[in-house]
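In the block that follows, a single chain appears as structure tokens, in the form predicted alone.
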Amino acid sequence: MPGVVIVNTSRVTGLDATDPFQLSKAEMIGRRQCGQIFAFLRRHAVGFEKAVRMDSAPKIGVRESRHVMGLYTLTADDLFHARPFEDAIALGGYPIDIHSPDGAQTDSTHFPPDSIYQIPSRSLLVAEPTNLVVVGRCISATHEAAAAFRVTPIAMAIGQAGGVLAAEAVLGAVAPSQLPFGQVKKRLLAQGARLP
């Protein structure tokens, strides 16, 4: 829309998301540097003098916390060496882009231009329960590979086939590690999922 600026420079470190008081912490620290950002902004960028601020994000974004142990834990590796799976749900191309938790700086490690990695569905299982299929950042990942697939678009791929994985276990009435794996691709392309 013309007119209208989206801001995504806010950086919070040093408190633990697993923990709901510095959770909450960081939400206020959040909302007050989202006020301090559109304050300089309207004082010291062109355009912005008469600037009218709209909105922020309903929650803090937390970029990494738990992750769980799946019956496949995706690794770095498996993204540079673009390794095939049988049962993959989901590409990426995104790069490991680790930002460092105690200050600002970024150590980012870019992939081939025509590099295309893969998400197994494994990542998104775990052994107990059998009945629970995992999606978005805490799938069965290292540090480093989810430092990649973090990004918007790729956890809403992992939550699409998260979502039909869980579908088609409860249609078939069997555990989502039991399903044939053609089942859910077929599913995911007439969805319009890009496989390889």
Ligand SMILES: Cc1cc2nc3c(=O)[nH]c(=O)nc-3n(C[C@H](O)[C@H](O)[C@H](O)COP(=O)(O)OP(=O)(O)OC[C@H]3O[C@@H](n4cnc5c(N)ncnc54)[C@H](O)[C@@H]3O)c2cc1C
The other form holds:
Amino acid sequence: MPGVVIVNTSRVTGLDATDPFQLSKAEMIGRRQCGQIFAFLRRHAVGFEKAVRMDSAPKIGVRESRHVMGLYTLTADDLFHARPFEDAIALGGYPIDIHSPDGAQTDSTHFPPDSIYQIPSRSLLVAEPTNLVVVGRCISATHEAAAAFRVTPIAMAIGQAGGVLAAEAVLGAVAPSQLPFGQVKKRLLAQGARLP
Ligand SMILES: Cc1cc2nc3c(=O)[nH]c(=O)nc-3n(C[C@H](O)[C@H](O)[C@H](O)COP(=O)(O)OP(=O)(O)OC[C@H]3O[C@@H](n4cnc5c(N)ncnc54)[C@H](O)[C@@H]3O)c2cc1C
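Previous: the form predicted alone; requested now: the form predicted in complex with the named molecule:
Next comes the full complex, this chain leading.
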């Protein structure tokens, strides 16, 4: 929309998002930062003298907290070597992008040009309970691997695959891990998924 600017600048580090008290504290710090950034822009940025603050996020965004321990734990090494998986359900190319907990910097580690990594369905599944499918950021992966696949397009592809795994398991009355993977892949490809 002309005249509307989105500012993606605040940063809250060093707090544990699994602790509700620390999460509340992070929320308060984030809101305070939004006010400070807005005041700074009005005072110093050309064109912002009469700016009005329209909105801020309904709640603080968390890059990472817990992961499940799944049937396969995806690692940075898998991503670096674009390791092929027979049960690949999503692809990615986003680099390892670690927002340093000390707040000092963002460490980005890029993969070779045109490198495409794979995410196996086993990282969405756990040994117990057998009827659980996990999607998005909290799949089974190391911190470094998660710093790459956590971005929205890849999280969406993982979510789509999780939905297909769950639906096929219900239709076949089996646990998701017992599904013939060809059946899952066929359904994903029919839905337009990009797979190896
Ligand atoms: C500050 C920040 C900036 C980012 N910038 C970018 C960026 O520029 N580009 C990019 O690609 N990615 C970016 N990301 C990463 C990306 O947005 C997230 O990693 C991604 O959205 C994660 O998807 P998800 O499915 O795991 O979780 P979410 O998108 O958080 O989805 C989880 C959903 O579950 C819902 N939910 C939670 N509990 C319940 C419940 N009990 N019952 C029902 N529903 C529930 C939530 O409301 C939410 O809608 C950013 C993340 C952060 C925190």
